[in-house]
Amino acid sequence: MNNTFLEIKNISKTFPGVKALSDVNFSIKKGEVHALIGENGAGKSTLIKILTGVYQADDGGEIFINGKKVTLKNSLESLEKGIAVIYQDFSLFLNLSVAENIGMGLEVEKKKKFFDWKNVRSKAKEALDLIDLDIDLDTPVGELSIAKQQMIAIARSLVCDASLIIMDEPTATLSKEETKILLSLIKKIQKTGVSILFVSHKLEELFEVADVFTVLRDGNYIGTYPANQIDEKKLITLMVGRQIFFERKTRKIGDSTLLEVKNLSKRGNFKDISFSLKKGEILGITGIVGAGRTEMMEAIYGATSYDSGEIFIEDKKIVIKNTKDALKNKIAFVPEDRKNLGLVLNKTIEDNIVISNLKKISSKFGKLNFDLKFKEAESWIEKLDIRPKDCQLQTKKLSGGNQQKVVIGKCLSTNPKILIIDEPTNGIDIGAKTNIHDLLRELADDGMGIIMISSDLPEVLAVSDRILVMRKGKITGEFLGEEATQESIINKAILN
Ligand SMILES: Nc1ncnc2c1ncn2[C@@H]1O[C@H](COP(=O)(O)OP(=O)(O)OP(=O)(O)O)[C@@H](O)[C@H]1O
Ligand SMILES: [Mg+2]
């Protein structure tokens, strides 16, 4: 018996300029957890769309299901073909109910004029069922937590009898409790003979599911090599091309105290908040999601309130009402979920670098110098190593990741003094993580006072000067960046 789903054979993806993918080969087969991983640009996001019929493969390439040569010229094709995806937005309908949403593509599938809603319930009672989701089916799905609408695409997709179920980076948005859910519904699907095609750039949660992984590597295949058979540094080595190391850095700091918050509190959110920042220091914040790190770092942004406490800046009080105020005492802000945030994705890279920051790029009378407006965008493709480095393109075209750099970098071109970046490596491969915390500690050497909060322990306890670990809305402990340990940081977020 045949148990390969899926065989593609020379696939390749030509962009203007860019060849996404170049001769792909590999098979996934009925009930395995199958790891696509690769650098940020590797050609992960555009392998899936061609798989879903998004994007046509160049001429040459040939899909096989179930051994029998397949076209996937678009998304409903290939899901009545069995193979279905979760998108980052999930595609739901947020004012209909979970039981509409789960039985939408179960009626779509059959291609009815009317809804058998009775069926439709039954149904959607049943994938709810099958994942342990218990939920009432009449709640509109917009009232549910991100995590909670993930499990409703992937009931919706059950529904739809997937044969195989992709997902492109499904935790990138979920705290570590949600991933753990979702991790063990993947394995439950699994059982049930329905194949995964998992992205992510999180090694340690892909070696919990997957069977097997494949390699990217600018475009081409590297490799699949069995779980069992390989570890995370290999895994690394074939990705990246070389060995990653995370490595603590001692820096000088300042003496002068840039950042002052006394005793800030918000009802319900975090209490008796109290820490300085110096120039040049790296703060890192981290604790369990959930612990209240980012409402707090959003209060002192200006992006929600608080209820009572100060904050100073170089000893002056300030009050920062909005984010507007937050500007004007340059505090800027790298928010958690970019995807949501900040990028016009028809606009160029370089027009989106600059675009909170004219004045830098304009002179006295306001009229845009285009020299520097081009050299700005250029020495942040440069730090940031945003691929392609390519100014004028769309950033539409770059992958996730490199979209996540603009952010970044648009937000840096703001020239803060104080900058708080929320978990900055999200969504970004091992190998350029290096280089976004090399950027970290260049940017304070050069007087910036930075508050990096991050759930990634290796991370916070190789880029941190002082460690804050945040439980249930309080400080509840803090180190020295070289004193802190992986065990006394997790003493602290936990127990307590
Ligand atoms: N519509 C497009 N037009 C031009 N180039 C594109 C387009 N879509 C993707 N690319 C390019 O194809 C390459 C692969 O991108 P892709 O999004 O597949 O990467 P990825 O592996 O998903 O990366 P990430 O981990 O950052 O999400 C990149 O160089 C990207 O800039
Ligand atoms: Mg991608």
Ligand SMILES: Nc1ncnc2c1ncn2[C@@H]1O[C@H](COP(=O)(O)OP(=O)(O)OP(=O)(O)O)[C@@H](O)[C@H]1O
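We call the rigid core the largest set of C-alpha positions that still match within 1.5 Å between the two forms. Small disclaimer: the values here were computed from a predicted structure and weren't measured. Numbering follows the first chain given and starts at 1. Compared with the form predicted alone:
Here residue 360 counts as shifted, since its C-alpha moves by at least 2 Å between these two forms after the core is aligned.
Relative to the superposed core, residue 396 undergoes a Cα shift of 2 Å or more between these two forms. Core-superposed comparison between these two forms: the C-alpha position of residue 234 differs by less than 2 Å.
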Second form
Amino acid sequence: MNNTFLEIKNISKTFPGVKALSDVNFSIKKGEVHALIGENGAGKSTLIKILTGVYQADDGGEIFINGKKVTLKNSLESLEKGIAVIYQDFSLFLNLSVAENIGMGLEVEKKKKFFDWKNVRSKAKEALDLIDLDIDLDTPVGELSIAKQQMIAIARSLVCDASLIIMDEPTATLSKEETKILLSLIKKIQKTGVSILFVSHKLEELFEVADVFTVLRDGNYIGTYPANQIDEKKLITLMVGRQIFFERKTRKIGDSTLLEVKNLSKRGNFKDISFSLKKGEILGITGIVGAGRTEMMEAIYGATSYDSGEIFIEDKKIVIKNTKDALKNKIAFVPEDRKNLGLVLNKTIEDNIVISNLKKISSKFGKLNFDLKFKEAESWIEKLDIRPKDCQLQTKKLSGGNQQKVVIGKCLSTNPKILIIDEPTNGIDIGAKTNIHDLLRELADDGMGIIMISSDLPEVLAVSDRILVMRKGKITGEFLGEEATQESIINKAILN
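Having seen the form predicted together with the ligand, the form predicted alone:
FYI, this one's just the chain on its own, none of its partners or other molecules.
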């Protein structure tokens, strides 16, 4: 009996001027959790799109499902063959109900004039029961937490009788507790015989559930390894072609204060926040999800308002009512949600980099100078090593790490004195993480003040010169970088 659900042979994909994949070969067994890992730009997303019929592989590539060679011309054909994908954005209809999101696709496939709404609800209930999720079928999905929205996306896959569910960075927006629930659910789904292709950069989570690891690097197939025959250190080396370490580096900070915040408050979000930021300092801010970190920084940047308190830049009191005020005062902000808040995905790399600083590339009469526009974008593409180095490429076609670099480039183009960066490496591979960490240190060495919000404790410990811990909208602890430990931070974040 053939226990292999999916086998791919010699899968390659070439775009104009770019070889995205080259001769990838591996198989996935029935009921197997198979981890697909690699740096951003390694070819993972391209491979997913080939398996779901969005892209067609180059000539010579073969896909076998249950031992039979298949051609997947579109997403519907892929789904009919038992392959379902859950993307990072879940692709749900937020204004529709739970039942409609889960079961409506089945009715659409039947191509009938009228929907069998009783069947939609019945199938939705069956799928929710499979994953032990007790929720009102009539609840609009937009009212659910991100974790529950993800459960709805999984239930939708199961109701379509998927034999292989591809999960693309499924824990990127989840808290630790929500992640535990998801990993338990994956193990339960696995026992039903459904296979999981799990795409993630979080190796610790992968080792909890994965049976097998397949590694891609620069579009090339590096190898497939049983989980019990490999460790995290070896995987990282395979992914990046070199050993990677998160090193804590002691830096000398000056005495000049760039930013001072006094008693900043916003009802329901944060209260009596006071701290300072020195020139050339990297100030890490951490805490559990919902601690008020992002809300506090959004208020300082003018994206939202605050009720009371004072903000000083270089000892001068300022009032920030909106983001325009922040930019005038040389404050830049890289948001956590880079795709929705940091980028215009359908626009080019060039357009995104210059969008916050059009005055710099325009004449005194407001006319754009296209030569300056191109040079500005090209300079940041080169400085930040954005790949591919094509300023006319749509930003949505970049890997997560390179999209993050574009957002950073957009912010640095405004020549800020203070850079606020929220979850700088969320959803980014280990190699790109170290590149961004090095970049933050270089910017600080040049005198920029950096505030880094992060839930990744190894990152906070490695990069920060000083660390503030928040809990329930208040600062509960402060540590110099070399004095902090994961235990001391967790204590202030949860117990204090």
